[in-house]
Amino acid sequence: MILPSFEYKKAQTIDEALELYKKYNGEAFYLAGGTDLIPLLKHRLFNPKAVIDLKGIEELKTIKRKRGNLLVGPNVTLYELKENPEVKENLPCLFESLNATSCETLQMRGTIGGNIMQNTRCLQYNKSLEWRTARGFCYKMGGKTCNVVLNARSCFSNYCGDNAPALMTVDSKVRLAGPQGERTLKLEKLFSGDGKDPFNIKPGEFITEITIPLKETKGAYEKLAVRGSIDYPLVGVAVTVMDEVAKVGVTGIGPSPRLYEIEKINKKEIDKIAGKAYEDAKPVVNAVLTPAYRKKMVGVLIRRVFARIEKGGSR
């Protein structure tokens, strides 16, 4: 598949980009690793006047240790972040959920604010435009209904980020920079709930950094994929526990990543949060496995992951 046309630009600065964007009028889009953005541009599922190229952002690509909180620009490699000693150290959870993430090749060029940021995704939308126009256009594309669930004017595709769920679970917040100025999120605030415009960011805006609170923690990181770490989860689990309190996130089956905690961890509790996680999954057919087994794995997962945080998880 061939590129479409746009304006390649790069910006050497945060205040540059924002600029930038202001130029194009909003139709322009953030590069950072590209490996989410590029085949969705070659799919022509996104067609910008203009791709702002900010890998040249010196500022995004640190990692610094600052009042006990590790401060991660988004430009900071997939592999550069599991790499880091304190994460090794400190952050099981979202040590496994970047060695989960694809191959390390893909690690090497993919970013944490990237991955952050993928789009959602769907067997009905994920397509080539040739696929998609035979087919008829989904409500994500601007169709008039849902092309999964027959006569539903929203969006069912699948938030399958390996890294947010684990973010998420060690508190974690972002930082964000846009045309109107800048603010701070907590993660789960990133995420909107809604298929079709998942994230909750203002035009312009992008990720400038990451808070990620460095405590000693105990977790682990559990994904359902067909072929292991090359693909996006179809169900992902993360667990941290800290001060005796346990975080639960659950990822890719749904338009946004779910976040559960367990004050008290015992077997009672661990079924519950099980229960309540299987309970509010309700995929559809919009995945390479069925819906029923998906449903089910989130509660297997769930207690899979717990059963090997018992007996020392990657510590």
Ligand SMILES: Cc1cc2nc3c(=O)[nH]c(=O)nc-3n(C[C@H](O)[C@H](O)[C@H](O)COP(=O)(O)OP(=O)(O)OC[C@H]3O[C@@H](n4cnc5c(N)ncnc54)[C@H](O)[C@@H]3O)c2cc1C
Second form
Amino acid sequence: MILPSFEYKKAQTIDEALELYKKYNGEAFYLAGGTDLIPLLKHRLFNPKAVIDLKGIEELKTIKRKRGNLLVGPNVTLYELKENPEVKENLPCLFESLNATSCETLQMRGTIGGNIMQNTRCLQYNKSLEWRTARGFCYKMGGKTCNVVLNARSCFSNYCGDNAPALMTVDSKVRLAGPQGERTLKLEKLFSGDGKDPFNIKPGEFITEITIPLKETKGAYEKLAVRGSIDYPLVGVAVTVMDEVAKVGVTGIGPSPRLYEIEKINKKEIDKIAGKAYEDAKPVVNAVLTPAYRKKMVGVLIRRVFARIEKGGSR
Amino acid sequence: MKTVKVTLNVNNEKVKLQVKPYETLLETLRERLSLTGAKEACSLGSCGSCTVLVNGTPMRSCLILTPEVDGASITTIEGLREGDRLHPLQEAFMEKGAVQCGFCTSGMIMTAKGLLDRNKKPTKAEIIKTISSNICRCTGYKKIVEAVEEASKKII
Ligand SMILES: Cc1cc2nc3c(=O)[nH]c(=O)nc-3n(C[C@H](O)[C@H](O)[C@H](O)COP(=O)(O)OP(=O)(O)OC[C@H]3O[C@@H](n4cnc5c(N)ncnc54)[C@H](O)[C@@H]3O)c2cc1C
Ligand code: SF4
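Switching forms now, from the form predicted alone to the form predicted in complex with this ligand, please provide the structure.
Then the entire complex follows, led off by the chain already shown.
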């Protein structure tokens, strides 16, 4: 499959990346590992004038420990983060979600920044231009209505990142650089809930750092997928227990990951959150398993993760 | 559109090329350098048949733009043998009959090479985990796993 034509630019500094974005009047994409972006471009879902490679920016590639936090550059690969001793020891939920992402080879190329920022997915959307032209463009592609929920002027595509929910359960923050300066957000605030435009990010902004508070935590990640390897989550549930409080992140079902909190962990509270997450999940016919089954699995996976944490994480 | 100048070290040979800015490494290897060992199957990163080593790390060459790897060392299946001797992985794949149609083979071997380079004596579970990065639609993986186990015994 041939790519559409675009220019390739490599930035050496954050300022240079922002300059390049301005030079192309915003008709450019930032590029990290390309494992999400390149397939989208091959499918002609976007036709940028340029891609701006961020991999030349040294400060985006490091993992540092500072004042009780792990500061992770967005260009750190999923594999490198997974192999980090702090992650292995203190962040079991994140370790499991990284380990469950795609496959080893893709983990060695895909980055954590690109993973957080991966586009939402839908069986009608991630298709070739020819397929989509024959079917007629849906709302997310610029058409009038959704092709799954007929006549809806809204998009129900799924956010299928495995790691954002795990990062949310450990109170991670992201720092963004943009044409108007820097800002820091709680990770959950990065998601808009709108399938057409899933991120609360201003034109030209990009992630420059992910801050993860380092505390001793218990946790686990469970993922519903058809294959054991190389498969996006059809539902993913991340749970971290920290200072007796549990945070629950749900991904793979709907346009944004969702976060819940349990202040007192007992069966009744777990059932209550499992019920609430089940109610909040509004799947439609746009993934490879039926909506009813995926919806049911939200509650099942939440209970399963807690059962595993109780057993010390083992299966 | 302006082309981009790149220098690659492909199978220990330095090559200077003018490539399209949107050209994939797989296209460069196959179409400019006639190294057709890396295969194009899904072209979307799902199958792994285009896997080559970039500075020693296995990567999907269909998802990489050639300008991104300017200056890098690339190893393809064609660069594995030493002189007249095939690499132990290549020999083991033949001995164990770990090939049927052959389309996934070079990607499988390059992925396994990445594993044996970082872990000389992997367990069977580790081999299965690594190899599951690649899709084979005929042998059912059993013989492929056996071949990697066999090769790991020969590598000192
Ligand atoms: C076959 C296959 C299977 C996959 N399976 C999974 C899976 O199971 N789970 C999963 O979570 N993912 C999966 N992925 C998706 C992808 O591999 C990962 O999300 C990966 O981590 C993306 O990172 P990247 O560096 O390759 O991103 P890129 O493709 O480089 O970028 C992705 C997006 O993020 C933007 N971006 C990149 N860096 C930044 C930054 N610093 N700030 C702001 N925006 C940025 C880009 O502009 C682009 O829009 C799969 C992909 C493939 C091809
Ligand atoms: S949910 Fe509807 S609008 Fe969104 S990508 Fe799918 S078909 Fe398009």
